Amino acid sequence: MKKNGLYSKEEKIFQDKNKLYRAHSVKQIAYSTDPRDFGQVAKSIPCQEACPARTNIPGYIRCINEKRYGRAYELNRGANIMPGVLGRICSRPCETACRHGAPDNGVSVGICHLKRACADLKSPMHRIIEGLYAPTGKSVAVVGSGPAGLAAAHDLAILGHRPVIFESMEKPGGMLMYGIPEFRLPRDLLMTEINNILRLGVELKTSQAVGTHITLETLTQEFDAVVVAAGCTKPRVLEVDGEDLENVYNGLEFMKAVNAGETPVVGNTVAVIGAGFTAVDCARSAIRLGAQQVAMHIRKTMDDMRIDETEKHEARFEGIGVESLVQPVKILGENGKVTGIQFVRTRIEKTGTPPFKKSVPIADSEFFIPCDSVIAALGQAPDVHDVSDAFTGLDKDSPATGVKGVFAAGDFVTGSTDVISAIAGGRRTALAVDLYLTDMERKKTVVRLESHATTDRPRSYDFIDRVPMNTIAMDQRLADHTKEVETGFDPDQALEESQRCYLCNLKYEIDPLRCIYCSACIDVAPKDCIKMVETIPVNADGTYGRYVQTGQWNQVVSITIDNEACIRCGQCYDVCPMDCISVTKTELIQMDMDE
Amino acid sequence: MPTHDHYVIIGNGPAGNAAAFTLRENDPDAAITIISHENICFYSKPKLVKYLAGKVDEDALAVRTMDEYRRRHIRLRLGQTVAHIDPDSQSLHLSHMEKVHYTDLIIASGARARLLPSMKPYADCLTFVTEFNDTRGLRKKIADGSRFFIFGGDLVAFKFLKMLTDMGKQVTLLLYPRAFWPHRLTKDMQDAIVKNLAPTGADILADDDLDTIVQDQGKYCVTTKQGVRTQADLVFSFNGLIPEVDFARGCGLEIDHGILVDETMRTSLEHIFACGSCAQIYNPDINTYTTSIGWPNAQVQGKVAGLNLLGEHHKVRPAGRKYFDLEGVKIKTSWWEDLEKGKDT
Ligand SMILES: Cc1cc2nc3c(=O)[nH]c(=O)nc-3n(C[C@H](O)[C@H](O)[C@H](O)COP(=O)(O)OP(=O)(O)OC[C@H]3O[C@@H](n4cnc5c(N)ncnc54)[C@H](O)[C@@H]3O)c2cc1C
Ligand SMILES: Cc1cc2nc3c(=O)[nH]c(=O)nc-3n(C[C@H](O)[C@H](O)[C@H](O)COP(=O)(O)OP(=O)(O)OC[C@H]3O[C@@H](n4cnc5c(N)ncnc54)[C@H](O)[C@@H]3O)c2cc1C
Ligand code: SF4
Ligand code: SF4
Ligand code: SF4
């Protein structure tokens, strides 16, 4: 810790212990396929197991903290293709499950921040890497290129075969060019990702619609197999009087004109209806085209919001109100024009199917509220019968289509989602469609276990408080509407935030043959960590249960750390007079089948 | 006939000791706990103003002496946290890595100063007045300085301001019209306040907002966007206040700004009441959502969710006056009176 000083000592001595190790340990590696090796992954990696494309994130995160940004980067890019892209705009399903962010420790890892920070920080010179299997001969007919195609087009290029991408646009990205704004997300960044993908010889050919300019049965004809990821493009609407009104926007389309260079009329005060990723762009672009009152209506509450703190905070930031617990019942308009909003207030009622829960209106709470445009950003549903009629079959958790030789992947088949799991569905899709092709499975997950003989962090580390993003102020951003609004980690700050990482890929076990149960680990821990167990059940799937905990002595079998709750600190490893504590490096990595 | 019952409450304001009282006259045996993150005896908040005025001392603000829960077997644990509730376990996780059974929770957790996001960068350089802990070593400060900066329009800041002029300190108040969720002051009302507010001979801002502030050998210098600068001994934020629920997050509580409650203090679970200014609620009056404001509403609702804890059913009925006076601007709201106007300590 350059900046304050505080750790430098206890960090110094923490390194010669390491140096010194690293130096006497001989590495052992073992590779496992155990059930119960894949469950305690699962449970002592939060944050990779909620990451739906599985992105080695404390891998990456230590490469960060050895200055290896090249190193993370591609280990992110083996996971999630596009680590510069969703550095900036993911939505963050890991920082949620992250165990520093666990009541009691603190506030989760910016482990998103990280990403973009190896991005931004790697060397000018930095080379992609990627296995390259054998030319298959098979030809591929991908339709969209947004992530989710984009995903299925890198693997399957990867995986020998040539795919071609058919966009109904002029360019590609789907919603990463036409919905997400430039100052979240710059375009030649996106670009250069893309370009990555297509540089492995993918085809790309834009300004063709399938189901307008080429049907999907060409497509099936001409192809060996088609992948449909059209993503969801049919917008809903309000179902309320006076939606036709002028200045009535619908979400997507606002942020396409937006994007497009376009400047829609918006007035002074502007009501947004909506609560996810579109409704918080079209706040934050109304307020760029000048609009002085912005707020989002959302029928539920505040915590419900689809979004992650960062972004809440910069809307915030920048003006943008949210009154929650409303719904719109009319729009009001005098000569063709609006001029406000009806509502009624809302409240929560609870349901017996998933979410769980659904507003309904207060009786006599209607409200008035003036402004000058609406836009009702409500989110999109797929057009399915615009691609084809032929599917009737659709089910969001397979990639196959009832269509021989037709696939989906991403939105359309799943409904909106974010941009991470159209790139783990794009991912899927692209194994099915080679196991369709090939008729052999060619790839394996196992878990990788490496003997590791340090603790790797000393305690002080846990103190250290989040990082925040850098940004730039609010008279830049209104003087340039497409300049990025955060601008990323200097080395020191992408330092300092990796030294947050409890590195949960370390798995910490006591040895119960030489354990002497003289139980000075567990005085030392700061968690509820070391358990007193009695019996550890195992599950139908081989993975292991929760541990049944004892406090009488005569039925303990073993004392057992519970990396659910480990925050990996060191301390037990330092204290245990019989050195019976060791520490493993688990991974989860794909291998070829026949390695 | 002794019973295994814990009610346990978090928060030592008037809504947690309403319901901590309320309980004891209806269920003499339960086992009633109080946990606060505050150190000091339930203080009365009203009087923080003159206590800071040097008007009145610390022993002036006890509302209640720690005999007073001796005798009525209402166990006080100050000075502790809650972080985490678990409604599966019925229990609760202190910061101390402690867990607490209850068998019914009253939530009157409270609310602190809300922080606007434009001025994050600059929170270092602000005063915030919201609990007793904040006016340690203010006194001598306030006693001492002599020019002082108020930023924001909710009604803890109209108090200061008074308190300042009445001292004779110079004083700059930048009217923020938003501070006082969920109304909002039209032009109309902020040129009313700034008419009234004239003969305390503040110097009013209003139409402007902050750009910086920059702190330099313990005092500030405080620069508008419209281009006014000022230099201040202290610069308080009064912009409203928002509900102190970070600690309910996540464990299946509907929150919204606050915890959500029913008329009856109910919340989203079972066995969890919120009462106070923590708690959010629909005040058909007004036709909006509310959270709790002032002190005898506090009281009034920490009464109820006691009661019905018990398996009574009533309702809240919003306390004192139906308007309140924003310094000569009536705001139609139900839930504020000013307890200390008039009364001279
Ligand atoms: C304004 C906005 C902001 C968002 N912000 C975020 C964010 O911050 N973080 C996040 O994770 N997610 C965000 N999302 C959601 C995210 O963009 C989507 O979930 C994701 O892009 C879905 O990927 P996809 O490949 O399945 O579909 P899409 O990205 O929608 O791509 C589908 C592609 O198919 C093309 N297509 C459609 N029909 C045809 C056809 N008939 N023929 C040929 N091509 C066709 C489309 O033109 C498009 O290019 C946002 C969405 C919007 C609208
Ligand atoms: C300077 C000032 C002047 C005021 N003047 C007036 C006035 O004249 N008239 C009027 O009606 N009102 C006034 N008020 C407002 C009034 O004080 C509040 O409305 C009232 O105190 C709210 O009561 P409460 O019980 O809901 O919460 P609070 O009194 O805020 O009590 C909250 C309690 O919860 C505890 N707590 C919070 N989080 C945790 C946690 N995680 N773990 C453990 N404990 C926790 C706190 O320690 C505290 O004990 C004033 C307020 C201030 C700050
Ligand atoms: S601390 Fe690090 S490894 Fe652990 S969950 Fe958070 S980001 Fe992942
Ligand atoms: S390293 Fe040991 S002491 Fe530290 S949290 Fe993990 S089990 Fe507990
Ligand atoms: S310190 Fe070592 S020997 Fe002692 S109880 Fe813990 S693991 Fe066993």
Contents of the next structure:
Amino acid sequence: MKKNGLYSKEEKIFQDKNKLYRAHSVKQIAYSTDPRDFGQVAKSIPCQEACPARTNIPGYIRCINEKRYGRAYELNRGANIMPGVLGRICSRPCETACRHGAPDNGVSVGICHLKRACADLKSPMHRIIEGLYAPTGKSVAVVGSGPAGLAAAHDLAILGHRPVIFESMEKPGGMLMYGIPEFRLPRDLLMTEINNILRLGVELKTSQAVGTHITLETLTQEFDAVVVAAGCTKPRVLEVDGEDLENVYNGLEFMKAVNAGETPVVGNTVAVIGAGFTAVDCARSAIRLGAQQVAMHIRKTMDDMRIDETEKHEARFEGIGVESLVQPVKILGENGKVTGIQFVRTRIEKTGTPPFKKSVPIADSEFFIPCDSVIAALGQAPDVHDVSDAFTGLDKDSPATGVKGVFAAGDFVTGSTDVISAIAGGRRTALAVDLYLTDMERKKTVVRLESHATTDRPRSYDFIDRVPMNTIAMDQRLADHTKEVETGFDPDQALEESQRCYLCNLKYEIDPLRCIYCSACIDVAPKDCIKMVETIPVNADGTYGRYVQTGQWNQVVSITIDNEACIRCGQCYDVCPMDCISVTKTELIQMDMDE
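Now the other one: the form predicted on its own, given that the block above is the form predicted together with its partner chain.
Here you get just the chain by itself.
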């Protein structure tokens, strides 16, 4: 307390310490829409750029490292809506892009496992935080409760609208509920994250198929806007003789039956046709239904399969074989039942368009494989006319449908993709609907720039081996086909794996006006990431182009840190005699336009 306008000696010491603390804790923060900053983030944080939802991956991994699991969960949920679900079944494009997996850098970080870790390890009393807008009085019908529909409904509720979901099945979730086996995605966890969305005031109406129980035209009359997120429900077929035989299943219907608790007859030997996640799910489910021999038959090679290495490993561990470079030409049977498949062998031929290779049948290479059942898991396509004949064509780059007030999202627009892409599509559509209803752009994406101390991550962390996921034994898997195979990380494992992240959201920069060109930073850099450059070109979109390097000192205009190659070890920062290297934490965020 002040006495006669003066502080006591002890209070004066406290005040001085408090001022010193505040001086050192104040951070410089700026928000940028400069194309150069967006370009830098895209190049420097490849995992985030590869994520369709643009999840702040280094941010949430750092929070796990600090054991702030709740904050890590919120950083995830702010982008991808359902971290616990995606931490189990995401297709992991981020891990393919991870700089830690580049040549000479080791193996990519287990980003997906860490996403699950923050969901598993957060406090059971964790409070989900939502930035809610004032109610607008507008209502929106959402057709479909799959990932895209749930994401759209979530964001529309946040924006103050009243979403009502119409789901044709008895339970919500779409392919999450009916297409993915429970041993990969526990249903109680799925329903928890769905209920986290519904609690925002989202109304759910199940067993309501648009096109059958209610028409799209009726919805347009009763609601201010409509979002069609009906997904892909039309299975692709083999188009070969014998598909009408007994014990021939398409992948989607097979998984629906399994997830509904039914036991489709598979026999002892099962042939699965397909190379994606659904094909693997079908094969692993067939093993759990009692099949003794299950093999996947693919037109290309294992390297071309549209699944991650974890799924390949688990399939092999469970005894599932892969027959590559084969293509079915006929399903054979007797007395109406499957007896086998006739295949033709294929070869790979290069093409000039993505994926730059195709399989070509080899003449006179037919052969026969006996089997008791066939599962054709070739994927699905959207059934546009099942919803309405009003759609004349959908543009995958636009949520508009050509029908006033009607928008589309997710796989219904793009065709079959993956869960994280569907969620990202649903969120983009919600913003388009909000603009239509309010005639205002209420959110914008900016780059948040925050001054930062150099990394406290020791160089030794670069050499930590990737932490394997814990799984249950084979006998436990077969004893209960609903038991989750992967059991998650414990806190120590999550900490160890989080230490491997390079923290690519930290941008290291050299001030050219203070640099004396001593080259000390170049000498200590463990990677070729600090360059002598003579030109830094600017692209047509305003982003920086590739540095033009030089080895001649008289041509050097700057010594520059290439953040695409930098592993954020901080050694250049420590060795610089002029203190001319700064560190900035860069983050993509959505900002309210009125802030």
